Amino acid sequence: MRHLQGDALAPERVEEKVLVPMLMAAAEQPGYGRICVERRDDGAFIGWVSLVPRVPDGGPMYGWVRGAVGAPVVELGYRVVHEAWGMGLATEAAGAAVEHALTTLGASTVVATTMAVNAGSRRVLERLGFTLAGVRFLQWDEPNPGWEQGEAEYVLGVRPV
């Protein structure tokens, strides 16, 4: 989360402004949304996936559009805790995303974006497949350490207009 916002939110703030809104997102588009990341041997919380169908605009993949189910453009995002960093496991979950993004939501394109200067998620993308369409700088009210650097946009699949 350092490099999204800086640090951790309040319980009370992550109901209120994630996990709602996260909620009703994946009720109106099925087989999209966040999907929890759990450690094979003991079930334990590590982080998660998720899809969201865009609609391109030209612009900043950031600020792109949430789109319509079975949209050809699909997002993909990413977190794992700390303590799974560097064992592959980001991977793996962001794989199996991708390979539902491709196969069973018949998306023809996944996009990611991260701050460039992430080198531990854009290994990543590029593990995936992921090619480099570009890095944009955008301002930020409230900007993270590495900002400056700019975003890096990753496209897999048929390229976006």
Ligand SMILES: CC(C)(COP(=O)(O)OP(=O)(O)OC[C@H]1O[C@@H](n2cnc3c(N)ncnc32)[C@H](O)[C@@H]1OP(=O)(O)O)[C@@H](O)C(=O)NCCC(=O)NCCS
Second form
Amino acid sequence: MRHLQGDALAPERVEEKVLVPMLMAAAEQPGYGRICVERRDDGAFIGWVSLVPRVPDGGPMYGWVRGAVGAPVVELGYRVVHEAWGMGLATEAAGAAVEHALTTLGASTVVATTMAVNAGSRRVLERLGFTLAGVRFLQWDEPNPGWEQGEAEYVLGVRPV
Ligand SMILES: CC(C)(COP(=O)(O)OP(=O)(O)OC[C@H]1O[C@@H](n2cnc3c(N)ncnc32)[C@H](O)[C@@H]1OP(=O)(O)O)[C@@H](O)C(=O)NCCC(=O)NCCS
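Alongside the form predicted alone that was just displayed, please also present the structure of the form predicted together with the ligand.
Every chain and every other molecule in the complex is listed next, the one we just looked at coming first.
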């Protein structure tokens, strides 16, 4: 969580704060949302990837509004449980999500934002062929350590405005 906004939620708050909005978004925009990542041999929970349609507005990608089903730009996100880090799983899962976005969802561009200091996340994007589009310096109410190095914005495909 050190590179992410917000705190880890207590389990009893997850249903209200995370699960319900997540399921509602998935129902409204089938094919997008959070996708569970499971280990192939035993189905163990490994993490998730997310795909959100976005509308570029010239400002920081972090603030782009949610788009409609079929939007040309889709934002990628991912998290892997700590025990499974360093095994290539984020790259494998995010790569499958990118493929899904570019084929099934019909996107022409996939974007992703990470803290510039998040070396692992940047490497995942670079291995998937994303290009660094720029680094933005944002103001945060509760900044994470390393915030002063900015947010790295990555693009794969046709570059949005
Ligand atoms: C970032 C994260 C998704 C990487 O997951 P992962 O499954 O360990 O990544 P992979 O094993 O696919 O590694 C991909 C590349 O990143 C490198 N990498 C992974 N963690 C790294 C780290 N902490 N520092 C530097 N490089 C790292 C790997 O060595 C690999 O590069 P290589 O093939 O050149 O050796 C995982 O650490 C995570 O979930 N972190 C917490 C949540 C988060 O930061 N999500 C992204 C928010 S933008």
